[in-house]
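In the block that follows, a single chain appears as structure tokens, in the form predicted on its own.
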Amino acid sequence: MRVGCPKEIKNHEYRVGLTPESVRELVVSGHEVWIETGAGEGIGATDMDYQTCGAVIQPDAKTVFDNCEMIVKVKEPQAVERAMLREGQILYTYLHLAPDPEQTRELVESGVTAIAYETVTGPNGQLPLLKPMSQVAGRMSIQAGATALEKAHGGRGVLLGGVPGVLPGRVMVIGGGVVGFNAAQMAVGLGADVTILDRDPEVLEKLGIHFESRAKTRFSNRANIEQMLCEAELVIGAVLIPGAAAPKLVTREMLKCMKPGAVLVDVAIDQGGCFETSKPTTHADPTYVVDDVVHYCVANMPGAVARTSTYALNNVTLPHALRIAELGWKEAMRRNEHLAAGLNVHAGRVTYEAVADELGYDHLPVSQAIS
């Protein structure tokens, strides 16, 4: 197969589909690579990185997009990438659909073949393409939360340690899972006063042997969410129903009992955001103001840190990357049931129900697709 892997272009994007290694193991199995020039230059990777790992450089992205069979990205395809895709090409990306609708209907429009890494299970229900970078962002938000909260960022002027004699600041993380497990261990690392809330009583308990007294656990209900936002400086949503769009558990009107300068980062933003007013930043302009509170809201927060989320992500796709190459993608997800249910996508119809449900789609099911 010849698999094309084309340079991100979502503002301040720096990740790339494949790392040279990675296009190793592809050719060493007997597959076609084609890179667009400067696609690693993010990572550090040159094209005569590429070049020597087996890839073919190509001067631009139309000629990956229109003459490769499958196409490896990063982040879902921007506009000017959908308008490239075609019928019976297989798209292999984060998509994060449920809260994008003109993304899906040019996704359907298009006829391609699109399967979401976000969406791609694992044993006991793990969502392991999706780990990687949750565990990047989880710990992320906590150094962006920390930032945001500088006065010369516009927060309210607390270090989130605190120094003998003067208090830590107060960390709340909504959602006990990989995203708020890892930003309880940064917090807790710098010596915040930290609390995880999670609907999950095994979840809790999981949470309370681990970090024994350095971290605090709540059950998650509306009561103690307005309770711990009162008293938060620091709120970090963390929450994910995977392949849907995330709940709102954070109302604008609950931002009045906040403190002046206090930080929010929506970790779910991917999703639509767990708070009301949360909004899609950039990292060029990463925060903005509601009610006197700071959103930090970056939709691709592990493009910051790219090297590190690159070859953490290519860890975890390079496998199912190879099946489908090697097997094509029917055959593939006929013999690994957790690659489909990746498949979101499939010559103009939705298959994945959470999506279908979320922006009214007839929903295909997958084993109709394959069959």
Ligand SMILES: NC(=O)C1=CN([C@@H]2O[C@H](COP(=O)(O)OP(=O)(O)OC[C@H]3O[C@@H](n4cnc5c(N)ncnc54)[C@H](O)[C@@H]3O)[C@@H](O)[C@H]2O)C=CC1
The other form holds:
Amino acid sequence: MRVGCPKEIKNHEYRVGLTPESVRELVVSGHEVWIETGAGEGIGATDMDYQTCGAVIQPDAKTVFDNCEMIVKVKEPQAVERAMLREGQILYTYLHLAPDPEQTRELVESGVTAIAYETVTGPNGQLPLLKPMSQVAGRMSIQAGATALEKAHGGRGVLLGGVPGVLPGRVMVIGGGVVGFNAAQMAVGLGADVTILDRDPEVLEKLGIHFESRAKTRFSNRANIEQMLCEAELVIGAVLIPGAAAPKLVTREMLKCMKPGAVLVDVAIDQGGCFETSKPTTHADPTYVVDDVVHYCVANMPGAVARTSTYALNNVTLPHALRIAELGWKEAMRRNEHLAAGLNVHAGRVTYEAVADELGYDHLPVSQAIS
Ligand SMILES: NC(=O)C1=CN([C@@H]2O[C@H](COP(=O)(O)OP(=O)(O)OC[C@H]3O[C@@H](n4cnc5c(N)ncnc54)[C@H](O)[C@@H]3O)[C@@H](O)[C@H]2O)C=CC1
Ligand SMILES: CC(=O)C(=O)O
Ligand SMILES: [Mg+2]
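Structure of the form predicted in complex with this ligand (previous: the form predicted on its own):
Complete assembly follows, chain above in first position.
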């Protein structure tokens, strides 16, 4: 199969879909790989590095999109990229369709076969292609929140760890999955006063066993969220209902009780955000203020630490890319139900139920798409 990888064009997105090392694995397996010139710049990989691994360098994205059977990317295709997709082509990348009706419509209209990293499953209900980026974003959320809490950045002027004689900042993490766990680890490491809320008792139990007295856990309901919001300096939004739009757990009304200069970091913004007042921001202009509360809502946080993120992502995306290239997407999905869970759009139909429900499409079950 001819596999293509364009340069990412989202604001301050420095990751790349394929590392030179991944290209080498594909080429050794008998595939051809076309890379847009400069695609690896953000991770310090030159065109020469890719060529040494067997890639063919192409001058622009259009040449790659027009001629490759599978496009491997990181972020959801931007409008100019969507216009280059076609029926019969495979798109393998993050999509986050539920909160994005425009992207969904254009993918449906293009006829492309779109596989979303974030809904590919693993054993025990895990999302292994989302996990490494959630680890990165969870860890970054505390860095981002700590910076936003500085007075010069509009924050309350609180050091999360405190100092001897002055209490640490209070960090509230809503959602105790991968993002929430990693956020809590960083916040605990800084010496902050950390509470994690989740609605899954098993998640709360695991967090309790791991953190012992270093972090508190609390059941997630309206009353507990409201009470904790009034006390928190930093709130991390880290909930997920796979493939679906994030539930709005913090309303605008609830911001009224928050301390002026408190910070909300909505990591769940890629699924629409879990705070009512969230709207996507970029690394170029990451924060805005609503009712004296600073909001950080960058939808591609891991793009800022592109080297770490690209390698972590390729570790989990490459095995499926190799199988798709070897067997074709249908046969690869017939043999692997976890990969099949990644199919979101195919030949003009929405194949992921939560996306179809959210955006009002008829749902075509994956089993029918691959039969
Ligand atoms: N902004 C960015 O750059 C990035 C965003 N993300 C996003 O972060 C979000 C979280 O991802 P993960 O941690 O990997 O998901 P996860 O599935 O590991 O964890 C989600 C947690 O939310 C909990 N939850 C669901 N409803 C809840 C509620 N009402 N109250 C409290 N907890 C609730 C679940 O029980 C689960 O423990 C996703 O939307 C993901 O796409 C991930 C990476 C980068
Ligand atoms: C998960 C995601 O959207 C990202 O890493 O950018
Ligand atoms: Mg206020």
